[in-house]
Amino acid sequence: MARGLHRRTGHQPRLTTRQEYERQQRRRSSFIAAASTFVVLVAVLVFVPRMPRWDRVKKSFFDVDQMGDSLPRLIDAFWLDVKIFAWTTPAIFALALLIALARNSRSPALFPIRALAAAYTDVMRGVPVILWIYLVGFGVPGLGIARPFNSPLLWGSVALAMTYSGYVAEVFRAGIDSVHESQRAAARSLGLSSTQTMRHVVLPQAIRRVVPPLLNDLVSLQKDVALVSLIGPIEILRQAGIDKSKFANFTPFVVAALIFLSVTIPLTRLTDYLWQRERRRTSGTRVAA
């Protein structure tokens, strides 16, 4: 008896070492960087201030008196900035998804619509942002549409949202892509159609696996927003330039930056997470495959 229990937790002793080593260089690298961070600030905090014109560089970017003053306005036009995330991001993911399917269609007679997803895709990204947003929110309401469909708050956002849809269609059709075949050999197998395998076989995981990236796409869609504000929309970066050239001061600019931060650092910080997530997720599944 005594012996058949060695034989079951004869595993345990090197098994309890190899946590405990895992442990201890965790703790060694949290140190490290740890110091290493401190070392850096430190620099910073005593070798910037020494600069022969810090004094000026201060008050013209990080003037505290500027800072409450325009901070109650920079907020306020944040809210547009929400507004425009908050209505183009369900579009961007409606219309990147049919791209994606329609780019993945197997069917010959779709091949018209394929070439079309492709075409579109390629046109879309091959441009810069800043490009459509001029050209689309510009020469839109330049055919004398009625109002308030001429407005350039609504037409940048069509541009934000097509632009965007190009880069996210990619990501959905890795996604699906990345689906094995066996996948969809097993659905035929048990008698479902090419709709209902790609609708419950095949999107669930493919979504699943694109979430991280995706989250990457919409913080740079948080960022970008912004560039509605060259067509005329009063929002965050276009209320500093008002602030900026209102008391000759760039600090406004250094306070839009900190709310975007605000915004675009938790996000970043939940990607990552979902990263490592996926990652040990993925890992787990092949050790036991």
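Numbering follows the first chain given and starts at 1. For the two forms, the rigid core is made up of the largest set of C-alpha atoms that agree within 1.5 Å on superposition. From a predicted model like this one, the values you see are computed outputs, not experimental measurements. First, how it differs from the form predicted together with the partner chain.
- After superposition on the rigid core, displacement of the C-alpha of Glu22 between these two forms amounts to 2 Å or more.
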The other form holds:
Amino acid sequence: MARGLHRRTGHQPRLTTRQEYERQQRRRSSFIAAASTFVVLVAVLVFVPRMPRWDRVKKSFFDVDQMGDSLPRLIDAFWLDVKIFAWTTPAIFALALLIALARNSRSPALFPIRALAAAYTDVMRGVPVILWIYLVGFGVPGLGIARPFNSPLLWGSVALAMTYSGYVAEVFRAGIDSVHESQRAAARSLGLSSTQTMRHVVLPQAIRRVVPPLLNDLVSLQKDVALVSLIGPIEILRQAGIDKSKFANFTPFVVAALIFLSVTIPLTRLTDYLWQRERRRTSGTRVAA
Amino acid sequence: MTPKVSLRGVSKSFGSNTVLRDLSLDVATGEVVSLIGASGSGKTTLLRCVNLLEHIDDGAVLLDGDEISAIGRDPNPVRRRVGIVFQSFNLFPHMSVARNITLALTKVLGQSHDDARTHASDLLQRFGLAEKADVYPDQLSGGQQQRVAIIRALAMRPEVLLLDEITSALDPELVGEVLDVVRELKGSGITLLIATHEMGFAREISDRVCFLHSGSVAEIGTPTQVFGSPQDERTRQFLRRVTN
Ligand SMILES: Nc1ncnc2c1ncn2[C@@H]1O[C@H](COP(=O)(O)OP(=O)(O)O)[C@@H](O)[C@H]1O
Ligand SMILES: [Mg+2]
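What I would like now is the form predicted together with the partner chain, since the data block earlier showed the form predicted alone; can you produce it?
Once more the chain from above appears, this time first in line as the rest of the complex follows.
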């Protein structure tokens, strides 16, 4: 009704002094953001090419012909990263969930299991990923297991999955802890067993809450997959290294970086979006300023 | 006749804090007993001991003469027979109203989804919530949530229902609709044990009123006795405080 009135008389709805002020503030900060971005861009475009060695850097890092030449090979090699990512992810989630459940068990009889699970997460989070990949990836095949179970690719993936399950287990555990005790009480009071309570009441709420941090870990995993190359498999990082040596040019690394970014940036944006949504849902009304 | 619920010399402590002291109470089948007493007097703990959400330290809790508090007993069969409704509703926020009700019907009683759903719809209908079946708890008012919580407990067809200050978390104007549900239950054969701060309601609905003072029964009797001519000085003091 009120809107129709404004339209008919051709007036914008009048802004209050406060709305007017906030609108000005918004304009001001947009202007500052745009201006500072512009200054930085100009600085980069003007000054970097004037650096004494710019020509050489340009040739060895941003060689357009080299890009076209390496791109198909690198994309091919990237497939292996995608595959490693695809088979380690479910393994990580399954293992992490088991460990988180073990750590959350309450029966006194299960103390050894709890202790074991705690030790596992401590060790996995305490050792650098790359070191663990070396140890497992070279160590286990070194035991003389028969093919195909002696492949570094297999054991490199296993090492990666082990490390990550330590981190992801902690995320799950935090999620499980965040579900209020009264939810368990309600479920148990209806006669549900502790397993049924976990499965139908606690876990669904816990997992919903930890989707953003889980995605965060997946972004890291997506990059760390490249570390498996250090024990042999020719995935994108190694392929880029091979190309670099062959053509004595670093452009393949830049291309590889761009390929990674094309996957990780969308994933990061999605994670951020889900964080914000979760924050809005759970943290109440924002303060004004 | 064997009491429906019987507490015999029950004691319970949390660390050094003794919450129930040698407490005894018998509740007959179909009886409505209200527990009144200051905050911290042990009402919630008593109710939680009856459906085994807490272990007692000493004494015994009996259901139909059967010692349900015995060490090592499976609590789940008991909880099917003894329902509880909490002050803070505790609905499952990730499930629709109907699913909140049918979860235990299917998982604990083994009913088919269709049967459970029909049963849930009937109950929702009976308590004026038929159109809320597919809504999620956060879209309901506090009063509606608490009514759903009562229905969720009732759906299990418990013999005993424990109500723990079910209106304390509600805005005053929503208290009535919840108490109406309880009024409807009286006389249906179900045994009700009600912890409450609503003295008027306790007086109206109870067969007997039990005044708890620091973990023991200080006075118990008909509402007329307890509210009309309290014998214990502590009861008199408490009633003076809450009626002012
Ligand atoms: N899980 C618990 N752990 C430790 N202390 C508790 C716990 N539950 C209740 N208590 C204590 O027991 C006493 C009685 O509490 P409660 O049974 O909730 O009383 P009421 O319901 O009458 O207010 C309080 O002092 C409270 O702090
Ligand atoms: Mg209480």
